[in-house]
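Single chain ahead, by itself, as structure tokens, in the form predicted on its own.
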Amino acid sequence: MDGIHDLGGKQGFGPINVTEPTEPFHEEWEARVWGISCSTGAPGITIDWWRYIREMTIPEDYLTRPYLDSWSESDMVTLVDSNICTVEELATGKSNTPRLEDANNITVDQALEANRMSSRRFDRPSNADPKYIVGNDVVTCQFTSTGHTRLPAYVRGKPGKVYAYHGAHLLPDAGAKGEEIAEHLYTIAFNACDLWPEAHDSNDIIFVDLWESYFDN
């Protein structure tokens, strides 16, 4: 969506830290948040709806809260929105509803295997033929959905070339509205010099996966 949440390609936020330690988490609580996020879910909540909820975070919170803290906030919103728990239950850490069943104790290996088996596929069959083939020139739309979209601002209205075709996949813009619409998905190659004026002497290529409705031509 348009707003502070779309930070890709924007200036003023400093360089990316590429010297962080190899450990997956900075603090113990981050591992807990990750585990909770992977093990809980609300019926009907798709990854695109969850991302849309994150994009509703007020700018000050989005820019200042730790990454996984922001994840936790989004998870709590989806749980409350789906009537799985209440704000009071989250605040106190105590359930006010009867337990439906006993907890299922499993090993770490079993949990990892369950997580692997639960991975979803987002490719779908489509009766429509793709409009583009590898090597075609394209120009991205300047404007897309007023809600969630996976077309980043820094490539909007820019020329690119089809680098790869991936078949039809679920369109995130529709998924954020609870709809399942399959569209052809492509990897588009952009010249860095076409995206940022200061890169006019660069030979770098930027690759972005984009859906068919993101193109103007």
The other form holds:
Amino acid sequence: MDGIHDLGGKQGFGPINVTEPTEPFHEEWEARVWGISCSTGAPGITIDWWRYIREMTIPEDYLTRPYLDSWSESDMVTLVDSNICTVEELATGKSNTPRLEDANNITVDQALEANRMSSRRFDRPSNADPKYIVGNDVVTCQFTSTGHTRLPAYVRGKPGKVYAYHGAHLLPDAGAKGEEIAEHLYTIAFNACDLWPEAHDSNDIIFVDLWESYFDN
Amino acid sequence: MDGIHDLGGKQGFGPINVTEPTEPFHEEWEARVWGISCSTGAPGITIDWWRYIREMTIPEDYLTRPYLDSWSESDMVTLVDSNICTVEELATGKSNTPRLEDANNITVDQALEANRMSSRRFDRPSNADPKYIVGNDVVTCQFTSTGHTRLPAYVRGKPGKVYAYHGAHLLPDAGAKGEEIAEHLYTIAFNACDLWPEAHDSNDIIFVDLWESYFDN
Amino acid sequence: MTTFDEKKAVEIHQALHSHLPSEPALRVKALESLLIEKGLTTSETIDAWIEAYSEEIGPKRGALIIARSWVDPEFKKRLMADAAKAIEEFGFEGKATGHLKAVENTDKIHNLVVCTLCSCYPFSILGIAPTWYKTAAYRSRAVRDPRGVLNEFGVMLNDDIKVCVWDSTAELRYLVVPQRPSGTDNLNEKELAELVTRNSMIGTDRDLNSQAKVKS
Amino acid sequence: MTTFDEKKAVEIHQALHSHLPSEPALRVKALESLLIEKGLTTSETIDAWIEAYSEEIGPKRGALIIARSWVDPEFKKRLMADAAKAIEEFGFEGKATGHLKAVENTDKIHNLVVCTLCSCYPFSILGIAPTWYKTAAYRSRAVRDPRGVLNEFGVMLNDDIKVCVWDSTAELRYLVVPQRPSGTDNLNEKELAELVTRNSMIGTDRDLNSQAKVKS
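May I ask for the structure of the form predicted together with its partner chain now, the form predicted on its own having been displayed?
Below: every chain and molecule of the assembly, starting with the one above.
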């Protein structure tokens, strides 16, 4: 999706607020968003579908609403999509169905343990041989999936070099549709001078993790 | 500039308000903006520098402020840039310099005549022969000027065909720096199927007016 | 004089963002007061321009051009060859029409005009651009999903009609010449002009037959 | 169950935009009340998660990893070979660290981490991402103008130092291993950890010597 989220290299933004307080949460509601997000969720969701939902945020909202507020709104979309609640209920904060038994409380130690157990891996077995080895030259596709993809606009149709190979990982373009496809994943090194017109004298490198179907050659 | 203004093909926007009233101005302030814009201006400005200033609008403002308000704000930037007024004066609406004689009033007929006389041409003589003729295949550049350009992102690095030749016109990339360069201008026909992944069955054509230095071949 | 200094322009944008009231009416009121006090314009002059663009300069002009092209084959030829010159026959030249081009709808072609990079529009013959024409929604979608955009405007195109989208990236401006409605042989030029909608000259309207039925 | 229906998702976004209060605190309060009433979570559980991410899970964890890598060459080897596995030695594995990679600063290389497409971050070892990391400004500029970004953070790089920017587009997450400050031979692992800033592990801080001077 060529959406507002695809910000790499877009100009006109800035400066950066480098004097932000170091506390993890700057507003009470931000902390609540995090706690809610950690303790609830829509069943059957994939990380890719969640990200795609986030990308479909109204562009004006995406750019102007506080980050965790907009992030929480994407969670709300998944709740409504899954019939866990309605827009009206979210607007009023009151349930239209009979009150259920309260969920169980967890302690901080249980949260820490749940966090530790939530480490997930996205590599999967694949029967296909990887097409590239480290050091190979690649050219990224100009075209992407029409829906969710993780090939950013700024590295489409660009030459790069395979820096690392990571085995086959779940392809986001499929995950956003609820499908599981394992595809070889590489870290590609792009020269800044191949990406940006003003970077012709630069030796800087931009590394991007890309799947095998994101290459043309 | 890869800015927020470069909207062609960006996804996530919509729907369109097709039931808008037909009156030219929907708010009194909109009418005033137009009248002010028609009757004032910063000296020495080029259309390209004005557009570049507009492109440098804070992206959040560009997407969320009413169109003519944001447009007027660009006019204000030119006034401040030219030392015609200060930001403080614009904030208060009061001049910090001695009051000058009032400008002359003009009548509606004089406005109509001034409008008629404001037709401008942007073609200029050129000693160079045009590199292409109608029917030629071209490929647009992936890279553009780092500042203002009129090669939209959605037709960069894309194949097209010369549909029409218009003589040499002032190059916007130079005009935004106050320079006059005449360069051959063509209308290029792009197949929708070469621009958009979902358009593989489409016969639709997108015509874009592009200067000779916007092509690679 | 203007500086052509991009860093300075960014700083001024940021200063205006921080210091000006957020309400458009207040911003514009302050701007007008200031420019009048500085002797750069007057309320009456601003009024005159507003009236010119409310009463005289508007889509009525474009409609007269289209109607003439329907009844006068020689004018039609001149319009298609050089629209910028042809509209001088009406005295309609002016803002943003110096390189006007006419593009004609046929049974197999539908034309749609957009400006993806800003909001270029042939002011002197169509007046103030509608707000939708200037929205991110129209500008982003017209080149990628023109049929979806047309559907929202109530225009359903058969697959055998090709859409030609014109993105106004240079100083050329485009005027769509819609097809003359059937059953209008008895109408004169002035009556025909009344059938021509603004949207039909941008390309977000196509079939003027419904207009013709109402009028005839 | 979730539908994977993009049209539906867009409609829900629009409905939420129209019907929810614009004030974030009010939106979140309503969300929390509703989810509790529906028996999906509790206030105490939310509190527990907030405390976990305020007190335990944060950049202190990353700092301990970095300090260990400075004093224990064998650990450093394991960290560089497979950071996801190496952090299990601390029990720090968890959200978004399943494919953690460590990238090391040297005299000639400076590493900077960003996620241009969303805001991926190795939560379990660095905690909640700073707001700036999630802004359009940082995400757009880090890959195009990394030296300009670094300057704003007070990091001035000589031209002979190459910047390596890591855009977290897959489920790999990156941890920058900053250089050990000079003159810290006398510090133990715990004292060294106190020198490691959060920003140095993202790459928007480089020279920890100033930290070392304050502490030693």
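Rigid core (definition): largest C-alpha set, two forms, superposition within 1.5 Å. Values in this document were obtained by computation on a predicted structure and should not be read as measured data. Positions refer to the first chain, counted from 1.
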### Message
Superposing on the rigid core, I want to see if residue 15 changes position between the two forms - specifically a Cα shift of 2 Å or more.
### Response
yes
### Query
Upon rigid core superposition, what is the positional shift of the Cα of residue 94 between the two forms, expressed in Å to one decimal?
2.6
